[in-house]
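Take a look at this one chain, the form predicted on its own, written out in structure tokens.
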Amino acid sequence: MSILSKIAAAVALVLALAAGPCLAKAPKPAQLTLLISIDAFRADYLDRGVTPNLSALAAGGARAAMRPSFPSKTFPNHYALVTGLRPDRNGIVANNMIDEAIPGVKFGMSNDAAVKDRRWWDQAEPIWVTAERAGIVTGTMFWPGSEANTHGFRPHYAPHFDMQVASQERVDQLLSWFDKPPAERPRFATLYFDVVDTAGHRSGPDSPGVNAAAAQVDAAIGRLEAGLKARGIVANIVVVADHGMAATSDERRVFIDDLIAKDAYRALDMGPIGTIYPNPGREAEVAKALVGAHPHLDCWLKQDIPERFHYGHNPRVAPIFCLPQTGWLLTTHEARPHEGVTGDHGYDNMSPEMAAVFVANGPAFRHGVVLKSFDNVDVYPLLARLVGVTPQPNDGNLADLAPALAH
């Protein structure tokens, strides 16, 4: 070694030693970012000891019950948590929707070519999008809008979505990507588990059902723990939900056809929303018939939808929106009823029912932080920090975050 070489080797060591032990004890970034949805995961969930995976990351971490997007529906709240766009914004309002720029076709989540179109989602840019236009490779293990080809790009895997496959093997499927070559490894991944919600709408909030899917899956994050381990990954690791639950019966229903003909209008939603377009000139008889019409029911002309639930703007949303007190349906007398106690969402985001669970865990993160509610929209900035893009234009605010950031 030249004498130039060693006195710069000195120099370097000084240096270091000054700087104090944060420099040399400072953690390698993550090379992983993995944001897992639990829907209709309710907040308060977390605290019925039967998820002691999820626990111990949420002790570990950051936790907080999150305010959806309204309406605190599945796939309006999804595409909002990738976007950092409320769904008035985000283009998609409902699970159900019709679009004037798109005619003859309804939207819906069991029509897989409209799933598929990106017509319905590139009112938003979803955050694999600017990712994979980074460089970084994705992967979508179930996400509403990843099947499309919004603005030309694709998660690099993205599986059709099949609520036949199983929690693990969801998990096994995702970390089957982490054995591919470096090149091919995914550096944000998205996964997705759906039987909660299944047994919260069968049976209710409270019940045995909810409480035996909530283990399933925690059981199921334990074993993708168990194999990022096994790789040698490390991970920051977000878990979301996008909602909560409220529990119904058939005691609290409200019948739309006790207060307008069924020809006077169509229904595209019906349940803890309706989203109501009036037939051809019909428009001021439905509006009469149902604004201010039931002590448990709210409705609005789509003008008239009260600014805090940042709706109604977006050409998408019903003429005229309903949206019943929480707990309650509207419903018709030909629906058929439900026995018992049975679950729904899509109620007033601030409803403490609909709260979500939000769990962040990893290097980027502090230890044992419980973080005041925020709205879900501030998750995008937050993933968008760890996979390193530049966010797009959002609605969301990194600083409601910050205390739950370790840097």
Ligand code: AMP
Second form
Amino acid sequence: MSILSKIAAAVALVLALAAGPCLAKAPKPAQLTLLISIDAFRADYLDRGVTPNLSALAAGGARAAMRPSFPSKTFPNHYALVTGLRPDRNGIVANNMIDEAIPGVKFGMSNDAAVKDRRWWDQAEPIWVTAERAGIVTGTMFWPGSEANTHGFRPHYAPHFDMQVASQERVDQLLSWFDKPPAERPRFATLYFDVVDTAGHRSGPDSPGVNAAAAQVDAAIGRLEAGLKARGIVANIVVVADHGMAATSDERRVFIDDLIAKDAYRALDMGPIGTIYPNPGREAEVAKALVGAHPHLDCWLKQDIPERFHYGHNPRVAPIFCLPQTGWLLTTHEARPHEGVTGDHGYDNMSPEMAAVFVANGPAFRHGVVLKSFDNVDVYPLLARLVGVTPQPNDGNLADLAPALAH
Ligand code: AMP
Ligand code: ZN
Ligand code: ZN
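Could you present the same protein in the form predicted in complex with the named molecule, rather than the form predicted on its own shown above?
Zooming out: every chain and molecule, the one shown earlier first.
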């Protein structure tokens, strides 16, 4: 051994000894990445004092007000979160869609056959597909897209969506997967709650109903944490919402039938967004009647949708897309108005009312970090890193989340 290699060996030994106690103190690596969605949990709900478990997770980890992708609807954003692609590129451009390449079908959240049909989902690859392909067991305690055989893969555990399953029951079902033999336990799982969204639609974001629903979900998360602890499972937990919630009212309505003849068009979506299909031969008439027609409504030909929305290139985007001002609704005189304040989303993804909660906690995260606002597509590269898979090409940027990462 030369004198130089003897010095190198001695230095290595000293470094190893120095690292020893440090390594002993290093946190246990996580066995599980858990992605929890609380539908329509607006970013500021976290500060209402009704969610002690979530607040503790945020204090011991990272939090942010996250920007949803446009349109700020449920299916497009859930798919953006698990693919890193904005709706225009992930193929789920709205909750309701048609596609000339899938003739005769109207995609909708309650169309079971469509929700299970991979042709709607195959434009992107959700993280559970990438993980399963790599031999990693995954489970989805509900998530849009999880019921389709996307790219030929499904999560190992993927129960059929059922709104009737109570929040706590969802937690118990998820926990039961960790009572399986070790090789069958998920290393990536999702969990989804819808009660906060339902309450927000019914009585608006500032209602006692929303606070009660938030508290109910928070209790379910507490139960989940206790269940994981009892099983000795260390997890990186990422809590997100798909979008926020804006108060709507009978006074803030734009009546499409005041602008355009009923027989000139078909609408797939109305309300916080309008997806308008002119009837054959009526294209110019419909465009003229809607574009620039109302002070509280923007309508564009799909090719003219402003760049910042990153929307309009996908063949599934409607030929005319309308966006009411946040808090306004596009409707008809026929539609019966709700009584009093209600809530909705789908609006401009830059509106503060659409901001979604983000909380991350676990050995991968630093404590007490408040991140600057970031786009929800950034969650995907984070998940890929936590799960240990190579991310597919995506619109996200992990650098936005770097200040939250422990290493
Ligand atoms: P939105 O109309 O955008 O507010 O969507 C919220 C609703 O989406 C919830 O109330 C659920 O009923 C529904 N939903 C959420 N996840 C799923 C799913 N995986 N399959 C079917 N419907 C779902
Ligand atoms: Zn939603
Ligand atoms: Zn909703």
